[in-house]
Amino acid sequence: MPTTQDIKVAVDAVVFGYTSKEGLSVLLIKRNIDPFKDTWALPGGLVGNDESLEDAVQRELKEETGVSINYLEQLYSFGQPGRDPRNRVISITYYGLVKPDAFQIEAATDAAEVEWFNIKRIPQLAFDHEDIIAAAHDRLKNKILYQPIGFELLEERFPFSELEKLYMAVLDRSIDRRNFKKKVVKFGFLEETDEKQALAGAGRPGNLFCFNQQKYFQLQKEGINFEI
């Protein structure tokens, strides 16, 4: 029996930012078209005929927020019949996670507005975006736990707490906070400097920490097992 086919196919961005003060967050845009007009979405769009998927998706998250992304990594394919009321859409989906101030967000083509939301308090989505969000949180916490992450998103020297809070935040838990630091010091991807951490009020201040570049892209390339 012929198979009947008319699909599109579109790509859309999950981009978490990290900062110490507001925690994990998601970048999403306002439509400003229909379907789904004055609704909170995730950036992207339909893929262009002489386009690659890489191309589209930074494409798409440029020109509605501003942001440029060296490197997404794919997701997941979101095909329900159904997700887009206008055709039958396929999603390819990518992530990444970034720092938030190292980019200047502004709203263009299909995008009304562009704004950061924590992670614990997303605005109601369009088509099936919170599905998209919830698999691409979930990819995220699996993958920390077997790459080390912290590098783009730290500043230069930080104290040690200031890693624990990333990988509480992504993690949305708590950790051994004693065996994390055993467990991070052990696979030497961190160094601990002779600078001291500057402190508001009473108390002794700590080390301060940063990362050992070749170490950390090293283990990063090939894999590591946290436990936490």
Contents of the next structure:
Protein chains: 2
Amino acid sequence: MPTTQDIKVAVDAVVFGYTSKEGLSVLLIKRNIDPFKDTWALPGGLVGNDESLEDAVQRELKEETGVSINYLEQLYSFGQPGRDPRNRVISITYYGLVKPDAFQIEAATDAAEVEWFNIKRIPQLAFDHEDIIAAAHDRLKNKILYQPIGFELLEERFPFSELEKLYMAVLDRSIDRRNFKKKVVKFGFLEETDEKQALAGAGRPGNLFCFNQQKYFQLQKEGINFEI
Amino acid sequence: MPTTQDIKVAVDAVVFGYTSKEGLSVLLIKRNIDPFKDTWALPGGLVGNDESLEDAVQRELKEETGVSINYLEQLYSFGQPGRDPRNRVISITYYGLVKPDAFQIEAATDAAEVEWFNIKRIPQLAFDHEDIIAAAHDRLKNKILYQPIGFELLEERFPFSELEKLYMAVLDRSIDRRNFKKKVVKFGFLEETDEKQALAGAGRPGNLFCFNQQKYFQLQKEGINFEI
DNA sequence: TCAAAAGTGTTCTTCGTACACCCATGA
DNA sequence: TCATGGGTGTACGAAGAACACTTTTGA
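Having looked at the form predicted on its own, could you now put up the form predicted in complex with another copy of the chain?
First the chain shown before, then all remaining chains and molecules of the complex.
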């Protein structure tokens, strides 16, 4: 029988953002206390006594990064003794998705402490945070295939090519434009607006689309299964 | 800023067993302490200070049910304040699969305290344990479609119909015998032995099969994806 | 007029599904 | 000989994958 339990409970969050310019990126902070002082790490911290786990994640994100999140889902709990060199800390991890304007907000805070890193160029991290990012990326890759969570990473209105490039960035493989559009349009929760893309360089501007969440919920109730 | 953290960390396990006679079942214990004294609940308990989460689950299962488990996977962490009426307790839940002989072992222990319940006839449970079982069942239903974890619930050698009945019990729908066999055999990780099923009543005895895990790992490395 | 990106349809192959009759055994 | 459960193949339809040319715009 163990003596009185002495374990701390923390939450950590893998926040994904996407722009076609930056690609799929993760929000990291530079630690200013030991252990792992001056090392990059996931935002997170101890859970308050009367706070739900989700609230704790949202609070830490606000405090440490200024970002407020759009989609949040529990990922996994990491509890190996020794993963924190000082105390026993169990981390309940989440992953979140933010819209592209979060890339701007970050510039307003103390930029030395918070930064976006492309998923392929993550620096060495504190604790087991690299494993946590790997688990989050796996989950995202998997989930985006059967739930329309990709839209949580895009602006309200986006050209279709943006969605396609997002999928390619997340899945890290190329996708046939025609087949992809056929599949996605068929589900019927995308709405085509008559606005055109604001041009960024050469090329024919595309129509803007938006995700109709109500329509999606309705289709989901009717037992549709979304699969890319 | 919260005061000193005062949160306990527990693990709870949803242990699934299967026999064609009993169907898909969950192992429950009757609590002998408050809160929820004399109510059925999932086996589980507080995590020791120097014990991994998996070890804690295995230990609690041994202590409370005598069952030792075959496949164990983390499910979800439940941490809503108030889910335990006395203290703040965060429960990191697991689900596990056991071979049919665990149904016997249980009879050897104090039978009043440990019992198998068919998944469709779960009594009222302590805490939020009904939600936990629902989450575990969802996960199992989903996972069995793309990972060959069903074999963890069967004897080493089993007639093919046993596998099929297992899938029907887990998924709670009927399955076409011919199509199912075609699909499963095609993957190539099932071995047909020349033994015949020991007869239980009338009917033609079927050949026994066994799951070749090494073959499965090999196929998995080659990038096979199992899908029923 | 050229470069860059958007828009669009058809064919082929693969996979999923529906479906019914004979066989081996115990009672 | 009958009841019970095991074993097997074919045909149809749906969905996925491969694939290339035309259009609109800015430079």
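Model, not experiment: these values are computed from the prediction. Positions refer to the first chain, counted from 1. Between two forms, the rigid core is the largest collection of C-alphas that superpose within 1.5 Å.
For residue 18, a C-alpha deviation below 2 angstroms is recorded between the two forms after rigid-core alignment. For residue 219, a C-alpha deviation of 2 angstroms or more is recorded between the two forms after rigid-core alignment.
Relative to the superposed core, residue 176 shifts its CA atom by 2 Å or more between the two forms.
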